[in-house]
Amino acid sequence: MVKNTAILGAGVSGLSLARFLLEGGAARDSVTLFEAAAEVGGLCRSRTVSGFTYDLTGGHILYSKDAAVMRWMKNAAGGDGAFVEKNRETKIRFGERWVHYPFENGLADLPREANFDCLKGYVEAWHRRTTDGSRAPEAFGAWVRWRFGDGIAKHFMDPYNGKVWKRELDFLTSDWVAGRVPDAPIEDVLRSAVGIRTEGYTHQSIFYYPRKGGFQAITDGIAGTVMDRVRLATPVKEIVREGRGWLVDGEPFDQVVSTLALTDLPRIVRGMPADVARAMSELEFNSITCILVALDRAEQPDLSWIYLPHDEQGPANRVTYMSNYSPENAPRGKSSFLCEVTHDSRAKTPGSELEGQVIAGLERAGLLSRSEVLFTDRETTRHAYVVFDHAYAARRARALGWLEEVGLVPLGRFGRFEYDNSDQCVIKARALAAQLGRPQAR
């Protein structure tokens, strides 16, 4: 028998949940789509601006260790030709200099007092870590030290990540840094102290990105086959439990999958106990603004992605070179760049003043003359990265825990809270969709 299925989100986790389960054998008429916006894509979604493209939500890439969801993800866009191979080429601009990414392979580049205070306190670090057999401690800025020392944490690891997650780094948990950030051997730092120089984070050397359209062409792709089921402009107003199935605005399903996220169910789903919605709600995060900056530029230093530490350097902590990623992302004669500045989404969106100090910490970084500025333009994202406090797990858990009670199946970054990039959540849609009782695709 063919359940009635509701996905509540057209972000990649929900279509793809729709293809895998339609691909499966699902009849045509047994999944229905519910998007607020106005158009599919969600947090990969992309703008085109007098010929310039961006992804809002940050400089997106393609790249999976899942061979077949990458080749998936790339024949819903077209395939290999609708595809830019790039060499990753990521930099941490220091004052003047470009050091070699991550930080601790490319001490060489710093200044010779910087390269000796972070050498001495990596040496330092790594010596307690083996003398003492410490475990790994549980507030971030303190793993931080642990994890690199004070020359590093005060150079580069401190600076950043207050840029980043705007809040004392002891407030959050080292648990969001488990699996992202390799640990480099103590012989490569030490090469790459004395300038011989070393690699890290290989996994992603080359990565892929739409030739037209930005990273929302992938989105696009994979809504092919089932925006005949995407109710756009249909936000979800109430969801109620009804014997076995679920009513979402009245209308009865069999199921339901939701990619909303948990912060914003306690307002649509009727009958949650007060303990359930308070986890949810209390849930941390952060929200983001993305600025284009269009440069009447034809060329830029090879480079992917750069990150700025330094207050100096102004509210942006990346730049994503936006034109470098494929030829079709600016004019002829053109480049651009896609600047990101985090904020607390408990705090009040920054205001038109932003695009200033952003181009005015860009011309402090040497990366821009501001007779070069073409124009820019901004998208603010309100739920943009999960916020890793003392208190989440916990409170995650009391939330996904009654979901699975009620029968509610969450899906996606902000659907279950997970530190999830898109692959990964093509990954999670795949499988949840054999869970669901569908056969695999191919």
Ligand SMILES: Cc1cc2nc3c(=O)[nH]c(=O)nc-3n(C[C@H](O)[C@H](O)[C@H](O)COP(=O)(O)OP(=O)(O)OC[C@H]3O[C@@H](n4cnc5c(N)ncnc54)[C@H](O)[C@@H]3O)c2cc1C
Second form
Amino acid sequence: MVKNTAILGAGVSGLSLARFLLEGGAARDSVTLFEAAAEVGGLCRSRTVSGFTYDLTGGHILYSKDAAVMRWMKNAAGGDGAFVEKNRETKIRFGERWVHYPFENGLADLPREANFDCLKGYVEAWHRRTTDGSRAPEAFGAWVRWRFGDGIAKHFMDPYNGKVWKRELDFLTSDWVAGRVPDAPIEDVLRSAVGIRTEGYTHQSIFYYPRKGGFQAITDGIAGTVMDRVRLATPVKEIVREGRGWLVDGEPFDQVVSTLALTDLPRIVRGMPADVARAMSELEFNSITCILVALDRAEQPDLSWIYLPHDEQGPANRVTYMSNYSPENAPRGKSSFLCEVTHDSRAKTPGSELEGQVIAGLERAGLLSRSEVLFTDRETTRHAYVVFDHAYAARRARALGWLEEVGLVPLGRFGRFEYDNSDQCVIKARALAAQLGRPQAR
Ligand SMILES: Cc1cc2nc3c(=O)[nH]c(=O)nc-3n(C[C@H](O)[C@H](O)[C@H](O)COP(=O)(O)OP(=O)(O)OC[C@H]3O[C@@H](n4cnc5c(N)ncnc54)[C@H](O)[C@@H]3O)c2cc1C
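Same protein, different condition: the form predicted alone was shown, now please give the form predicted in complex with the named molecule.
All chains and molecules follow, beginning with the one already shown.
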């Protein structure tokens, strides 16, 4: 029997867990969600301003290797008919050129000198690591050179990753790259450099996006059957162990599942040892400011999103062609960009000068003319990217180890400090619901 459960946070993780518990037979009143914001959805929220819809934490797409989870997410939001199916078209803007993504599969799109630098470096790195048998370096900057060579490092990986992570690349580890940074065979890179097209990265080659309401339509859909169990605008302030259960702001529960960021728990959970509190507080993460640029023009190249690696392209590192995701994302005859600017969570949130800098950068990159801009809108999200520095694994292990000892269950992207997309949050919520729903051993 499922115990009386408090779920902290009504983002995709908390909402999915509540839904799986109730679908698994838990009594309705045994599940309570606490949500600080006035609406559900967390990082999956979207906003519509004057007919332009955008995702508040950067352009979101629905894709999962787990077909059952993708179906579950689609069904929750109205089924296939409620989604637009898109081919992923991603490119890198390089001066006046478009370079195929991933970069090492697009070398022929580069100016000849840059193509030569990249190819030379790639072959040298390949030769070095296949003859000396060296293992992948732990520091990310060193890993980039070991894997891709000096040319690709100089022309793309260093400037792009510097923009995203806002740190020296060797401050990061290479742990997070597996499965995230494409890993092309050398034959493909050689073919690409002489102009024979190779694909390189078929992951997410087709994705889905809600026709109406932005990505938030998915979390709204998941929330549909559990909304009566959600307490909105109710930030949890204190969690105290009492007997075999917990008090959440003074209210008793048998068990608590937290999707709140680990970095926030020391100020909320009472009785935490000092070293655990330190480990949690010192976990590093980046924030993001997303700027919608509404445009007075209809036509856009058929792109999904693009990468802007260079400083002269302004502070945005990625631009989503938001109006290409769904015809409902912009009024007829108009279009939109969604520009992502990351910042170290400890740095000041960029002021109102950011919009001007972003637009000037896009203008220099040849993506828009200032006179086409109708208006901008922005949202800053504090917890956006986990930063995988060298202390990350030890700090996270200490944090999760203690939570396990005391029986406070962590779930979600920042609840467990992992690089999870929404589908992975659903997969983990499904597994946790199965575990919590199992009869307890006496
Ligand atoms: C830039 C970017 C792009 C992304 N792109 C994609 C994509 O294309 N596709 C995809 O599937 N995923 C994408 N993701 C990942 C996706 O957004 C997350 O995996 C997912 O939304 C995390 O959900 P969550 O429920 O674990 O956490 P959250 O959404 O962070 O939910 C936590 C909830 O807890 C609430 N809360 C916080 N403090 C308190 C408190 N004290 N009391 C009560 N409630 C509280 C918050 O308001 C929030 O609603 C992207 C993420 C980022 C940052």
